[in-house]
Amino acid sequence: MTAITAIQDKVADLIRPVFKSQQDFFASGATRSYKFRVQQLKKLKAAVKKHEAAIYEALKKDLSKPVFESYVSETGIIYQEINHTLKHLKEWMEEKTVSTSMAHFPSSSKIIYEPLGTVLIIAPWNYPFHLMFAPLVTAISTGNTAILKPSEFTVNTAMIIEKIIKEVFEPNYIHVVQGEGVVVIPQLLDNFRFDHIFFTGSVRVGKIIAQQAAKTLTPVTLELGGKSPAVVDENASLAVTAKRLIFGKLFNSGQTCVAPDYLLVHENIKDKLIAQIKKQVTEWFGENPQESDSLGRIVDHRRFDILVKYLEEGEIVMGGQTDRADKFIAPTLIDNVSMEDELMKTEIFGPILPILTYSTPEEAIEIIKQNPFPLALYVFTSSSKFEEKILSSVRFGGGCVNNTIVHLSNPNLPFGGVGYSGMGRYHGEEGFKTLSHQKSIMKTNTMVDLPVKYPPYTDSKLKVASKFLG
């Protein structure tokens, strides 16, 4: 038996009693009531607030993330999600009456929202707190139990997640599993049939999880990625465009699944926009961005080395400075890139923005379609015609007009990908529906029993049926 095999067997053995206890706890009905769900959400929010400073310190150690970014994108967004859920949960949980056709007279129909059971939530490293707790809020609100797998690449955040969960919840309700994903996740999927798997991460790993889940017909929500374009029309406001574009690109040092992955700018304004971006970067981060407290770092040296290779392609027109010891890469613009370059074939996930140009909307659309199904798309324009042309011609998960990345923070907007960028939606009510079973019920009165639907079938009965259904 190899060392890895021994570890895998140990993981399964450790989780087996926890998994069984979660199934038993769920079967007891304890998680189903509105009161219970509200109590757990409030407890979770209080615990996050209690440990805010420790969360920010962990994120600083893992990603050198500024406190402002940590609040806005990690804890603050969770407070918003919990508050939104508490406000609407009673309404979401109510049975929904739906119309019933006269063909089914005398019947009525309704939808009952029921929890699924035990959910597995697998979080990534780029927003390690947010992307663990946002699905957890949904799991709690829907009355499920959950097993959580944080990313091992952000170990400090993983540990504070485990501390919070242990402090607030019993393992028969919510439990954290630590360890290397390549070891732990296969064991979880091989040995346990979860009622839903919620995964945020790469397309490559998403495919593996979907394949594994298919063996037990386990439903999955996959929040993946892709090359998200920012399309800039020639009549866009350049000063505002530069600010919002670079904000979305450099937030979390570009390590955001919905960050603009490349700039697609009209050829007539490319030079002006580049000049505006350079000006904005200097205003925000100074002449030496490495000295700025407002710019994070790359998560680890493995990712750093991958990103540095991209700097060998095209022509650097801004930035390009690196420091491996500090895991620092300066905000970088790369011009004269080709669709054959590696940085145009894969999601960059760093502070590097390649630049392409177009002359017509049709040309821009054809360029985008070479990397199909982006998770996000951004359009900068003052033309409603151009806006509609781009939005209606490209299949993508979601996006913004004259902004970047902020659509993710609105709990009223379903968030998710399409095609290669993922499947399934969450946030707000959409997340509630995703992790609930919509049980459909038709109830028929017994005082009236029309004979038209029963044998023997006659021409006259067919005529009656055709009036209702035809």
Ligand code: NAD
Given for the second form:
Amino acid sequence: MTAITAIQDKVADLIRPVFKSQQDFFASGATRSYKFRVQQLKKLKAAVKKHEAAIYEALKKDLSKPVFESYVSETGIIYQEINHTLKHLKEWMEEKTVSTSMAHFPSSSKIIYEPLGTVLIIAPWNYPFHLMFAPLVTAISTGNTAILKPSEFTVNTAMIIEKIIKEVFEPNYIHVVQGEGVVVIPQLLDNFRFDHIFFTGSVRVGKIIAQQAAKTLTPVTLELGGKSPAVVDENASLAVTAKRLIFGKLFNSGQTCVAPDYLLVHENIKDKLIAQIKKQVTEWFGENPQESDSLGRIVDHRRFDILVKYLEEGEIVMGGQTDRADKFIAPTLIDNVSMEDELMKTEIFGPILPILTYSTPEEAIEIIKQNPFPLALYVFTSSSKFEEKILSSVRFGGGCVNNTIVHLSNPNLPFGGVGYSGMGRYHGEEGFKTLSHQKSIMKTNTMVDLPVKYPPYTDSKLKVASKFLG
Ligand code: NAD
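Right, the form predicted on its own is done; let's see the coordinates for the form predicted in complex with this ligand.
Entire complex below, previous chain first.
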């Protein structure tokens, strides 16, 4: 990264010709056709396939990701997104005819989906490949050009991303900018007016991006985080709940934006659920989870040190072992935590699961509302009444019933937060709409021209208008 550090202060000067060339390329209309978009998506998929082994190696170096996790959540999910897009793109791109009221007779109405221009995509470190390429697939499918800024905390993945992009695309279409976000992004936003900013990352930086974007009224999509609860009802199936809960918590060592952040379990089944989780963790990762090949590591020592402090904030009932040199934290359950503890006030983003109990659904809802607008919520129950009560009483981005994190992998479900967990949605058609401008057109026949709407306005014309408009 040393070479990058040296040049990042001049990023605006370096990017100026690239930005101009992207604007020119976009203005030429070259990116707009269905054929062009399909060709680029296919080229991108082929390049990811070709570099799969190098991508996994980079993810291993950056996050010690097991190959299975890298396939499922970094490359495989991108293949799925590309396949889904290729299957539906034609239909998404088609102009949509919508109905027109009789008040506008003789008119017809349609929506045209147009590309926006040049999009800036900023990605975080936790799924550094997926969270760069998923919005990129959307940018390509919508006929935009793009500048990509990977996270500086996962350098190896950032480098393979740049290598793939350089190999497949010209910089006047897609280009990668490396460097520290705090240095590079403000320069980009101060010097260039992007047509959209697609940001995935923390709430703190999301606010900075939104403020900077406001200066040029640049639209933003903010995919942020939050404290996502897993609520377990008294009657939930214990064995399945334990498995699906800790699968979602320990995938990528808990460094997942939609990971269940804390457990909110009915007081009557708390002990049984803890016992079941302990049994499951041992079954999956052995007596010494540090030796397991199925667990990743914490991204860096900065994050490791933050997480280790949380371990002092309650009573450890499972795990708790740490190894700084290896950036390893064992799957950990923490009991007797208070809402005043730091670990209950910030997104944990690690393999640590605090346990809280409740006795009534109302009490559970009150606890959740202390950290409003989670990105995800999970409810484990066999009661549809309980499910409905929780789902309808809390504002959250999206979630699952009797499962965790998997809603993110269905391209038919819009993905995004609400309130502090973000704004805007993507995946599948929702992403297509986000990075397209929906141009609305009403066309009126010239053969008939009803005089009722024209001056001079009279009482009888008002009566006719009120018949149409109600
Ligand atoms: P981050 O906000 O620190 O960084 C994200 C990006 O912003 C990086 O590319 C970084 O270089 C850049 N950046 C950092 N500081 C900046 C600044 N001052 N000005 C401009 N840009 C800056 O986030 P992170 O630590 O990389 O990722 C973790 C966070 O991301 C968690 O909160 C997590 O919940 C969230 N997240 C959300 C989603 C989602 O889809 N909603 C997915 C993954 C992660």
